[in-house]
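Form predicted on its own, single chain, as structure tokens, below.
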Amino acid sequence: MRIIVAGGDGFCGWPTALYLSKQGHDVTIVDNLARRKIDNELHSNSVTPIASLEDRVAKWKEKTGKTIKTFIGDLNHYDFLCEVFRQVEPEAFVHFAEQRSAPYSMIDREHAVYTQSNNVIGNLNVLYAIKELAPECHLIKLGTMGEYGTPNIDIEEGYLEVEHKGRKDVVPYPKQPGSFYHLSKVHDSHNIMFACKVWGIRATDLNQGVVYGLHTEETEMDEQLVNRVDYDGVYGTALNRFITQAAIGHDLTVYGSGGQTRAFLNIEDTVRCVEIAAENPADRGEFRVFNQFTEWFSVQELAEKVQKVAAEENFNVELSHLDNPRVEAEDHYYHAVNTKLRDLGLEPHLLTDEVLRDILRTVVAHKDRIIKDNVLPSISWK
């Protein structure tokens, strides 16, 4: 299958591109290298050294004999995107190419505007390119479980059956996003659903939980293929920050009460979920939603898991609680449905001590790259 992976230089996109290439698909990466530029803007970095995209794909070809084509450019530039479509003639378009940090979107007006214009307009351009140049192409779009927020009812997969004044209907599940980033994903979902309805596009929205883990079989083949480890207060997940804090002997800093609960999945499951969606495409005109996660944890539970594994590795750290820089419910109900991907064959990799130990040891091996001033939060929602 001819597959474009947009954002293929990023944390989710890179291992996905390698995995799909290994499975025999003809993979093309499209990326504007914005994530690397944002590292420079934030004076931050990945704990693991990341080779250039050119060197990465060259090493992949050296190791496997498989070629991954690359186009460096922006989805917001429609002429560029159309030329990519003409050359590749994609059968599937995997869309990771969006600004993915909630804190980054909340820095100030400029960063909120950038996040929404980059994400929403880029996605809209992809929809038009499919309509005009590849109408059979299946859009596989990375959404987020954060679109739903934390409602006091079960979270269904995309849709909710409601009864109101004696009448029933199936409607898109109500969205309660928690940042300008998450709002951009809601706008994407609405635009995709509309495009499917009026143009007959086929699309799958993968509402992904927080991704953890580092290695896949493919990224472990050579140090130049390694994936990112983001740890700072802007792009680092809570789990990565806790692991990094343990490695440098810092208290594990839990925001607020620590009761905030979110859905999670392993990076190995991310790549598999994309493969499942590609091999089982939506029908023409169908806007399909999969909740892409395998388990859920509170922030406090994550900190305790990291503390336990760190102690076993002779890093004895304490837990401490910071004032929460976010505006969010800290103690709430959380129960979400995730059956569709499992029904199609997903066999989950769960968060084990071994997974945490692997990340911790990798971080320790590169701890001289950690910029300690970047670990604590610096951005407030208020």
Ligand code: USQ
Second form
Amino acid sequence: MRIIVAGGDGFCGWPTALYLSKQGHDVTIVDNLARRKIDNELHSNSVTPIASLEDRVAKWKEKTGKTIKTFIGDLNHYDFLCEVFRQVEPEAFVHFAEQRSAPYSMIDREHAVYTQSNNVIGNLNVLYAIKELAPECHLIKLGTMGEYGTPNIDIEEGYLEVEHKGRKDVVPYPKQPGSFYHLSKVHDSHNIMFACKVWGIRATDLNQGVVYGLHTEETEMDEQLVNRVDYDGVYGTALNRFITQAAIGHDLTVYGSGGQTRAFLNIEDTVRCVEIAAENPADRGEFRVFNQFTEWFSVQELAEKVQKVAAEENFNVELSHLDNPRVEAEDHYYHAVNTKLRDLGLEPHLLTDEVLRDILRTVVAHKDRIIKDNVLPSISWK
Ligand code: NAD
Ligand code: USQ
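Please give the other form, namely the form predicted together with the named molecule, since only the form predicted on its own has been shown so far.
Complete assembly follows, chain above in first position.
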């Protein structure tokens, strides 16, 4: 299959591009390298050293004989995007290319505007490009579990059956996101749903939980193929942050009581979920929603798991309950459905001590790169 992986230089996109290429697909990466520029803006870095995209794909070719084509450019530049579509004639478009940090979107007005215009307009351009240039192309769009928020009822997969004043309907599940970033994903979902309805586009929205880990079989083939590990207070996500903190003897930064519960998955499952979606395309006009996660944990539980494994590796750290810089419920009901990807063949990699130990050891090997000043959260929602 000819597959475009937009955002293929990023944390989820890079291992996905390698995995799909390994399976024999004809993969093209589109990325404007914005994430690397944001590292400079934030004076931050990945724990693992990341080669240039050019060197990464050259190494992949050397190791496997497979070519991954690259286009450096912005989804917000429609002429550029159309040229990519004309040259590639994609059968699937995997869309990771968005500003994905909730704290970054909450820095100030400029960062909120950047996040929403980058994400919403980029996605709208992709919808138009599919309509005008590749109407059969299947859009596989990365959404987020955070679109739903933390309602006091079970979270279904995209839709909710309701009975109101004696009548029944199936409606889009109510969205109560917790940042301007998460809101951008809700706006995307609405635009995709509308485009499917009016133009007959086929689309799958993958509402992904928080991703942890870094390795896949493919990224481990050479050190130049390694994936990035974010740990700072802006782009670092909960579990990878706790592991990095443990590696440098820093207290684990649990925000508030730590009762916040989120859905999680290993990066090894991210790549497989995208493959499953690609192999089982949505019908013309269908807007399909899959909840893409394997387990859920409270932040407190996660921190305790890391603390235990770290102690076994002789890194003794405490949990530190910081004032929560976010506005979010810390004591809430959480139960989410995730059967659709399982039904299509996903076999989850669960969070075991062994998995935690493996990530910790990788981080420890590069711990001299960690900038300690970046570990504490610096952005407030208020
Ligand atoms: P990332 O920041 O590491 O990668 C995103 C990539 O997209 C970067 O390489 C960036 O340069 C590129 N990009 C951004 N805007 C672009 C544009 N306008 N044009 C072209 N390229 C652009 O993020 P990630 O962690 O790999 O996340 C990928 C996607 O998955 C995002 O849409 C994110 O919302 C979603 N997601 C991520 C997680 C997670 O835990 N990392 C969880 C759920 C959903
Ligand atoms: N948290 C801590 N301590 C930390 C970091 C985070 O307690 O040091 C807490 C947060 O307050 C939050 C939870 O952990 O309650 C998750 O935070 P996170 O930074 O790991 O994840 P989040 O901001 O939700 O965003 C990440 C990705 C985003 C994706 C989302 C999936 O950056 O792209 O959409 O996970 S989800 O959470 O399902 O919406």
